[in-house]
Each structure stands twice: as C-alpha cells, then as structure tokens.
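Here you get one chain, nothing else, as structure tokens; it is the form predicted alone.
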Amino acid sequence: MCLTIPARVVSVSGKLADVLENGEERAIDISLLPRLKAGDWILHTVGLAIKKVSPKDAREIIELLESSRKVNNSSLSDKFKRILQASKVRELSREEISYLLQTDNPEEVNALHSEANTIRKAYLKEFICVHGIIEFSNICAKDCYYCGIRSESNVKRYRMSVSEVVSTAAKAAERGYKLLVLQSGEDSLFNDEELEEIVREIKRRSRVFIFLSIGERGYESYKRLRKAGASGVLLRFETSNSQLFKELHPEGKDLDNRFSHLSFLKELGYFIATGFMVGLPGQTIEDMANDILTLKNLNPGMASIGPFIPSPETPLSDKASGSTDMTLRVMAIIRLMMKNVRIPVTTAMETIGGAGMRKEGLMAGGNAMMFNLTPPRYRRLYQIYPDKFYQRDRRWERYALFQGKESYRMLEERLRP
C-alpha cells in the first residue's frame, strides 16, 4: 500500500481532528481511531486517519521520506535555470532534455533531483506505495538479447501451479498488500483459461488489484483477463529506437506491435505501466531523450525505468551495465514532465545500487517500490539478470501496509486509468 508522512494531532473535536503536517494544519476524519488525543501521531489518507504510530516511529518515517539535500543555486548555469523554469509551464524540448541528461555539473544534477522531489511532494503528497510482485513462470518463448530467461538460455525452468499463484497472492493480501504484479516470461503453456482462473480466484479470495506483466498476448487474451478482474498491465516498450528494438529482438518482435498493444490495453480500461531501459548497448543520449518524449506522449499511469544489466548466456553478456546516476536523472526528468505519474524504484536499480537506492530513487521523484513475494524455492530461478536484489525492508512493510477497506480505497483513487 502507500506510506504517508506522519501528522501530529493538535486538537480533537468529535470525529474530527486538526493535525499539523509539514507546518500546516488541516482537518482529518478520525472515526476509525476514536481514542486519539492531542499530541498523538497518525498516518492518514484521503482525509481519513487510518493508523496511530509512536513518536519514535513517526521520526523514523520522516527520516525515510525527508531529503537532506541542499542546493547551491550560485553554481547553476543560466541555461539550467531556464530549463527548470520552462518545465513548470510547458513540455521540455529534445535539446533541453539532452542537456539535463548530459550536464557534468554535480550541483545541477543535485538540483534536478531536488526539483523532482519537490514536484512529487506537491502533486502526490507523501504517498510512497509498496506493491508486491509474484514471478510465476520463467518459461519464455522469446529470445530477447538482453534477458537472462530468454528461450536460448540454459536456466532451470519452472511454472507455479494455479493454486500456488493464488495461495501466494492470498498470503500477500493478508499481510496488507493491495496491488500485486503477476509476472512471467512469455509462457504460452499458460493458456488464457488458466490465467483467467488465477485472476478470478485471487479476486474471489482477496481484495487486491492485479497487474499483469506477461508480454504480448494479443487483444482477445487481454480482453478476457480484464473481464476476469485484472486492473493493470506492465509492458515496457524498452526503447523508442525502432532499429535498436529490432536488433534486440531477433525473433521478429516489432516496436509498432508493442505500441499497438499499449494502445488497445488502454482502450480496454487497463491502468498502463510502461517505460524503457537506460544504458542499452547502442543507445544514445538522443535515444533516451526520445524515449522520455515517447513516454510523455503515451501518458501511462506508471513509468517503469531501470538500468540495463547484462546477463550470462546472452549476446550482450560482455556489455557494461547502465548507470544508476543516469537512471536517476531520467526518473527526475520524467517527474518534471509528468507531474502525477507513478514512478517505481525498480529492482534493477536496487541490484546495482543496493537497498540505499530506494531512498535515492524517492529523492529523485520516485514514489513507489516493488517487493518480491515469489516463493523462495522459485525466486532465484527468475534470473532476468544476475544477482537480482530480493531484500524487503521491514520498515516499509510495517509502515506502509494497511489492512481494511480504507487502504483499498486509497489505492483505488490513484489507479483510475
């Protein structure tokens, strides 16, 4: 679910309380917490107090969400200042985006992150969402050159049974997860009927939103899965450079087909999550600027951006990884251009930069993270790249996962297509 910055109760009157948050007072409905008193700390959403926390916990949450970054404005170039000002009133040009991607002034990079963080707070408040991902099959019929579970890779394959997927999802829902991503390779052995059964049974047992990350399955398949209860689809376009896309997909995947999928998925009413990789071999600064503009034009609900990580047994195994620095810049620029979009800190970022990359990503405009909930017996087999990061932070789970219908409503208001 979503973590909000704590607010301190100033006064209580019946079912309402005045609370102090970020130096401002506001009225909050406390009907779920009738014993609150002045001085208490709460977490709240959509105007409703949903959890009381100790002063110690409140301080820890504030520390998780607050930035200590200071910007030295005297070190910023006039061009950089003009670009940041322009981002407040219009779409940035390709040339302006390229400047932000290439600046070697560390103070400008620092200021870019700071501005993105400020925009996140202004438009999304302090909602940092924690979602779960279940990798239910590493079987894939495709041979994408960047992927460690491509069809030609010699990896141990697995497919979770329908009952295993449903049971894993139910356990996650019991812990408070309200959005689950079901991810697999493009596994044609899972037919539409089985996938529909998974979606329907999870929805029957648990009040959760189901996102699908299962590749290109065509209009009819996604129509059936939407009817079964799926809410969203995660489908990256990877790169907007059609030639580079073709070179990465020897089995004949076509970028136009990927965009066609994204178009009809939106028509079917899915919440769309899409994005691209940073640091792909052969990718240029101009490509990344075009990727950002393409993402802006697609206008998804979630922008998923991660660095390229080379994987053994792929044609790109000897290539260099994408950098976390460049990925953070891309995330920040996207936040400047898409004020309300959800931006997760991806597992690839954590794999390269460790657990500390979570806060770095949030301070660069991110507002979500995905925790891996795949059963341990399968988790290490889903090796789309090596040494994949799996660590869950119990603090985030403790503070951000709420039980009850109110937490579902909180997310529902943020996932409207």
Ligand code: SAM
Given for the second form:
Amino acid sequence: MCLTIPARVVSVSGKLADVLENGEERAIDISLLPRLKAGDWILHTVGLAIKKVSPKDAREIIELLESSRKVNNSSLSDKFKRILQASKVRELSREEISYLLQTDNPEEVNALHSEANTIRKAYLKEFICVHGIIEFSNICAKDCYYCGIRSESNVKRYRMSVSEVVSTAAKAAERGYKLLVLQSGEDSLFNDEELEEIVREIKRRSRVFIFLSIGERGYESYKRLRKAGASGVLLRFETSNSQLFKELHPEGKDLDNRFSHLSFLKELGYFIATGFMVGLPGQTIEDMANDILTLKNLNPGMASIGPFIPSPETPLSDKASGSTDMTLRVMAIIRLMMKNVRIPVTTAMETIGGAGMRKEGLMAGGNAMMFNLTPPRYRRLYQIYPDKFYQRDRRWERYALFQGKESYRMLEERLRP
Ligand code: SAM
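Now that you have shown the form predicted alone, what about the form predicted together with S-adenosylmethionine?
Following is the full complex, with the preceding chain placed first.
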C-alpha cells in the first residue's frame, strides 16, 4: 500500500536502532523486528521498523525513487527564480502560475519538477502509496461530452453484483491494498441500501479504507455511506470555468452543484480527493491557472489531475489529447502550492505516457499510484477513454503492499485531513 525509502541499520541497542536514510542518521523502534543487526536494510514508518528487505531489494527500491535530474541554474531566468522563491513564502498569483505553465525553457521545466520533488521528499518523505481502483459499474445517467461511458455512448453495459464487489475488494486487501477506490458511472440502480451493504461488508471483512467515486449522489446518500464506513470521496470539479463546465455537461447540473457536494462531503467528515482535467477542448492557460487556484482554495487531501483523452462516440472524439508535459507541470505547481497534499499519478497519464509516467509523475511532485483491480472481464467495458492502461507493477506491489496493522496505521496517520 505504501512504500518508504529503505534505511540501513548502523547500530542496534535493545529495542532501538540507529539507521542511515538519505545520508541522515536517526533512531528507530525495532521492537517488531527483534533480530535486526548492523548492516541490515529496513522499511520504516512513524518511527517504527516495519519490514526487513534484502540489500538487492533496497537497491531496487532506491532506484524506483531516485531522481537523476540535475538542474542547470545558469539557464534559469530571473523571473522564474523569483517565482520559485515566492512559492516558498506566499501563494502564487494567476500570472505567476501561467508563466510556469507556459515557459518554453526546458531547464525551467526541469527545475520546476525538481523543486516539486524536493518538496515532496521534505514534506511526505519517501512515502509513496499504491492504491487500488475497482470499477464496479459503467452504467451512467450523465452525458458528459468527454466520457466514453456517457449515457449516449453505445458501449456494452455491466454492473458487478454486491458480492462480486465485496469479494474483489477482499482479494485486494489480502494482497496488501489498504485503500480502495470504488468507482462507477452515476448508476442510480445501485440504490443506497446496496451501496451501504458493499461498504459495510468490505469493512467487516477487511481492514481497508474505502473511497467512493460515484458522482453527484446528494447529501443523504453520502451521509448514509459515511455512516456505513466510507472514508473518502473522489469527485473532480473537472474545470473551474463554469461556462466550459456547462458546455461539457449538458445534462448535469452546474458547477455549483459539484462545489456544494465538495463542501458537504467535507462537513460529513470525508477525506476529499478532487481535481480537474488538463487539455480539455476550449480550456485556456488562464483556465488552468484558475483550476489550480480553485484547488488550493478547496484544500482537499488529494489532488487528482489527469490529461483529457478523446474518446470515440463522444462529441469530442476528434479533439486533441491533453499532454503529459502540461499535466506534469500542473502536478508540480500544485506540489509547490500545497506541500502536504497527496497527488496520484493518474491512469490517464499512464495511458498517454506508459508505465514510465509513474516515475516521471513522482519526480514532479506526485506521491501515489492507482492500480486497476477491476476483474479482467469487465475492464475493457470501462473505457472512459480508449486503450486504458492496466499494467500493475510487480516491484511496486512487492515492496509497497506490505501487510500488517502497522501498515494500516501508517496510512491512517497520513490520511488525517
Ligand atoms: N461518475 C463519477 C464522476 O463523474 O465523478 C466517477 C466516474 S468518472 C468516469 C471519473 C473521472 O473520469 C471523471 O472525473 C473525469 O475527470 C475522468 N474522465 C472521463 N472521461 C475522460 C476522458 N475522456 N479523458 C480523461 N479523463 C476522463
């Protein structure tokens, strides 16, 4: 579920060990691993050694997380340097954000990523989480112009049964996943009782956090689901430009309905994940700068940002994709402005840029990944855009999905808003 950078044990004294991590020495409680000795490698969190790893594994983990970027300071403009300095002490203005989104100096883009990576390391340590997503229904009442499973789309529809969702979640939990996103179209045939049953039954069987990504379902439903045990909600505002929002959501309510959802969801005690798409047709640089400022204002626990990808059978099928370059810039600027926020590398990024985007995203301020756990027979039907990326990564699963109550506790501490 989550991975921390390995530390090497320098010396052991009773239940404590001095360890060396990233060149710094610190004391760690090793009561869970009583046979540790100097020279061993461990993963640790909240001051506790959780897992011993071999030197070979330690090297592989360090490689997963190590940046090879060098910044050439002499090629940075004074303006860029001033903006970076300003980001340390105050909120960036729309104009400054726009500059970072547009600069065509590759060294400045490199320096922006590098600064975001440094901030991630300083604030979140090497704490990279792997979460799972289960897409349990592609039935949708909405007609969002960008989405491949919109109501007008002629795709084969499916809905997993309550027991299928629960057993898929239980299997994921057995493999070590601790945070699962349950996602669907706006499927009102899944009534509140069924959704409650899913949440309750998963919580009864497995020690996992459940995040819901089920759209604008209204206060009462979300209240019931929170009571049943759901911890978080992923609901993007998609764009902060209300005119563009209206144009893209012919049947939806307006943008205010998204914001009012985000506001009452917070009141209900949900951990909030929200964000927007990058490169939507009609979206300007100024819109994106506003999206970033809106996000900052909403102050969510997680920022979910992905490029727009044109989908067949939608009114936007002939439009251009958003770019990974712009999405990485947006992620990095968000990291500059929201030092502690969780930022997953989204599937849309991997779909355009491949598995390599995972590391690129982490090196630009991201700190989480979302692996798809939808049963294979349903995956190809949940095509919100074509050729959706499904590859999980053995190394990440092997190192990050470690078991045990400490692993759950570690995430619990980090998920506190
Ligand atoms: N129905 C829920 C909702 O609307 O929040 C969850 C499912 S919806 C398919 C999840 C997200 O997929 C949306 O918030 C949207 O940002 C993203 N999405 C949909 N179509 C997309 C596309 N063509 N390109 C990139 N992202 C897309």
